[in-house]
Amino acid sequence: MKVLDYGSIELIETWGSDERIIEAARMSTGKGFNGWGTPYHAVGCPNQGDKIVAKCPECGQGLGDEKLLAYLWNNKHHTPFEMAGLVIEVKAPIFVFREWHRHRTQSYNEMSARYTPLPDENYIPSVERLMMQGGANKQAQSAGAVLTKEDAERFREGLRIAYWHARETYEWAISHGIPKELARLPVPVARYSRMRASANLRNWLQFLTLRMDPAAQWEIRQYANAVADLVCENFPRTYQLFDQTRVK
């Protein structure tokens, strides 16, 4: 899934499901998962299809566990949501990773420029991105100056020049025997890197709560939106509850 100019998010694996969350919540009663009472992407009793019933007359399966799922979420009984999760691979600018790594409930493994050169790819924001107003987010606001499209283009060209000089210094250092762990010093925070991130569903949803918020920096919001698509695809009922209650 493409994000920004050179970035991406790729699903590596998932574990658990909406059904497993129900099973975990019923550990004390031993009733397990009974079934959903409302259809969702053809999920439901195989004998009844999309028909909504209290119990299937053929298999005897009781339906309606979406009520329990909603009760758990709406009343903040979030422990069962730790029984599911996903691992993703992310390619993003280093400054996005610095924000992302503040979520210490995730596990990370990022490629290291001590051992391998980072790809010569750097983020250059579009003119439209540069012209965005900060709104209520004071960190995103300028110091009173009014940005013109001409100045935005000049900034973009300045970035290209700065990135070129950084790359030249880096490659010269490598070719003259400077250790890679020191040759990387000129690398800008706009340079793309890669990492894998793993977390349970409860903590992914907390990540989305903060990083899909309008006050979050625009760039990491684009990555959060991509993560949200993966969560929605793999845990549709849980994501539906989350989406109904989050601040937009």
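Heads up, when I say rigid core I mean the largest set of C-alphas that superpose within 1.5 Å between the two forms. Numbering follows the first chain given and starts at 1. These numbers were taken from a predicted model, which means no experiment stands behind them. First, how it differs from the form predicted together with another copy of the chain.
- After superposing the rigid core, the C-alpha of residue 214 moves by less than 2 Å between the two forms.
- In the core-superposed comparison between the two forms, the C-alpha atom of residue 30 has shifted by at least 2 angstroms.
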The other form holds:
Number of protein chains: 4
Amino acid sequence: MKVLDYGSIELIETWGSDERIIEAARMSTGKGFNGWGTPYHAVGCPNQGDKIVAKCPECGQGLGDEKLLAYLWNNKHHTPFEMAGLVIEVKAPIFVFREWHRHRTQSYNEMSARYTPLPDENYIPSVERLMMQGGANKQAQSAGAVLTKEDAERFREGLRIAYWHARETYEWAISHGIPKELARLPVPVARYSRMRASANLRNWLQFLTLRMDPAAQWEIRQYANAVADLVCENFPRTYQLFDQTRVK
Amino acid sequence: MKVLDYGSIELIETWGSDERIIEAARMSTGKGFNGWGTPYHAVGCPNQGDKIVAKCPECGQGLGDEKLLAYLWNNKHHTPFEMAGLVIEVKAPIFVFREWHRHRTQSYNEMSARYTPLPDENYIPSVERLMMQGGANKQAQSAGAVLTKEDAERFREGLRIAYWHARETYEWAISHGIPKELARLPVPVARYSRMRASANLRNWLQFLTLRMDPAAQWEIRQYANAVADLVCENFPRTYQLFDQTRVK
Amino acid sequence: MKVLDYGSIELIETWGSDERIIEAARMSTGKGFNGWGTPYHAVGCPNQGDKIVAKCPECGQGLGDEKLLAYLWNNKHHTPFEMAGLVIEVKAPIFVFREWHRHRTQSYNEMSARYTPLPDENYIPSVERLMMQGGANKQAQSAGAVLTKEDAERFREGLRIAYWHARETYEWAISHGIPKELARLPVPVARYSRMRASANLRNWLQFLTLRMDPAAQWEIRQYANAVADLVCENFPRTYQLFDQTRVK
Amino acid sequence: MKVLDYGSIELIETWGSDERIIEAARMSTGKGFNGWGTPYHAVGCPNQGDKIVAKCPECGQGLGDEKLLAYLWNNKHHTPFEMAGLVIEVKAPIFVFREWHRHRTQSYNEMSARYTPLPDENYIPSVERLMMQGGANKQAQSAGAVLTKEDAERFREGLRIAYWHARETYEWAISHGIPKELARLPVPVARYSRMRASANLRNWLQFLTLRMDPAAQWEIRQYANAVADLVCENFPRTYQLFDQTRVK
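Could you please show the structure of the form predicted together with another copy of the chain, as a counterpart to the form predicted alone just displayed?
Zooming out: every chain and molecule, the one shown earlier first.
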């Protein structure tokens, strides 16, 4: 799944399922999964324009263990959601990873500029993105001046030059014997890096709560949306509950 | 405490003490702290050239609850060391923070370039540091060329220019209405940022184990050494045990 | 602070303060603590019948950094609350510790029946407590029969006998060479044990959210109330915000 | 898998694999899994009497990515081992769960005596187990008396009576209207309960390090051995490395 200009999100693996969450919750009373009420013949992911249904659109009935799942979510009994999870591979700019790594419950393995040159790909926002002020967190906005389309274009050109400059310095350093771990000093926070990230479903949903929020930076929101699609495809009933209660 | 060219480590607060660790460990048998055998009139921190003594240098005797403390440490009964801790304030380059934040058991509050311009200070390694190849991790070294003193000086000049360029792009962007959260894109990973970090003593010692190790990058080792001094001053008997068993 | 028939909560140590939380939050913009608007001459803890005031009751004005503190709490910017914390000592029945230890972000050191006999103190609920059905979680209630005062008294007597029996078996075992770690098998979950527990303020408030909740078992709620008093005395402005938003 | 008299360990699910661990580790240099050197036609689990081989017993050669895996393990680069894991279901006595739950990095969902009567099954150690003094931790042993076979049998009889007594008190309470959450007070710590537990492989190996250790109580060691078998079957190359370095 492509994200931003050079980025991506790729699913490596999932474990657990909506059913497993019910089984884990039923440990407290010694019972297991009983069955869903709704045949899932109309299920989809809202981020992809589909509609998730809680009831069968044909017979109008529904709700077997969907009821318990909704009770768990709505009453913040979150531990059963730790019994499922996802491992993904992410390619994103360093400034996005810097925000991402604040989520201390995830496991990370990232490419290291100390050991290998990061690929020379750097994020350049589109003119439309640069003009987008309203959606952003107020504190993150510009200092007052009104941005014109021409200046947005000029900034993109300025970035290209700054990135080129950083690259030149890096390559000169490598070819003249500067240690890799120091040659990287001029690398901009716009530089793309790669990582694997793993977390249980409870923690991924907490990540989505914070990073799909309108106050989150637009760039990390694009990654969160892509993660949300993976969650929805693999845990559709849980995602539906999450989607109904999150801030939009 | 000054670290690198513009960085620092400052102690904000500690909690607990070597005595508290003993008290917590004695919970298992319902007893408390009995007293140290050694009057601490000759204690110091090895990083500062002082000598920590396990026995009283005058009477040659010692070892009250030092014995239990040593037993805990040497047998990896680490939970009592969670009953003490430190809060510090750190100023360091972004590439150091990137390594630091992998320690997921610490609590962080960092300055954000999304909301406020980071001070225009960027790390420039000294010529001596650049020439230092042996101490570094092999993978982190240069690609083969032998670095001369002249080229080390040239790299420092190249960094100054690259940093200046990044700064120009940033300031032009701010004054032309680019959102702060995007104006920061060309900021190099050498840029200094600030944070508060808090952790319990067990987790700080784990941090020191990894970051005082000769395989860690020289720059983060300078920060780890400064943290070690704070640990030593506030938890001298625990630090002594740590210092005896760590890889040097 | 006495809790239940033989239990207690004792403060060992705190670190940080309401001011430190503000300082940590202001790291993001590079500023510090500015000062409270309200001179705290009317502050108290609601659990103790006092009233916490947000404004000076004399001049009617207020709100310096109280405003930022409220913003942080109400918008779930919880990381600055990790920069403070408490260490306490608790004496409580094993079934209370079983619930308590589900809070995996706390640090624990507990007395161990493997190494030392737990004191022969066992929880016996009062008649009033036994008659209290309404407040409890529905699933936790009795199976249908209506409890009389006489039967409540009889149950108390039955407990005394069961505890005595468990004790006899234990002591016989110890005196006949059964290993301590097995002699403990008949010990009831009503037996009192002791521990030290440490956590940062964010995690203590999460503990209080779950354990002061009317759906929590009455016994652990008494402990949570005692912890709440300690939080209130040491972090009065933060506690006030917590108290306003919790479920009662 | 049966454990003790009424207990069990059952595998619910795994994620990841030895290969995935290599892939995650290679993120740092941007490369992936290259392939094992050894065709695994002689692999087994040492706990089950099998032999794990590092080299092909036919051709005498081996070591493809086994070499990197060993490097990671032996140099404590543990984060790639977080990219795999297991979910299991456990039936064990409460005193075993009390030790187990100190592992705060696992996720748990346990049966609750607050909501449902725990099955009336209680652990009774065999005479052989009771006579076993040498293997146990010294502090956990008996106070001095030498245990005879007859007294071991008598203790077993004493346990049966104590358990019966606790049960009687419980059932009388339930049938007379005592809330379930209080009727459980006389339940002994020998009572069996059930739970699901989930953790990543790094944390399971840490659990095994502590709980397969000869100083751990014999009962939890039987559970740890059963978990070890599951780890070995699903992550044979990683288990081999663990097994070579653990204390036996």
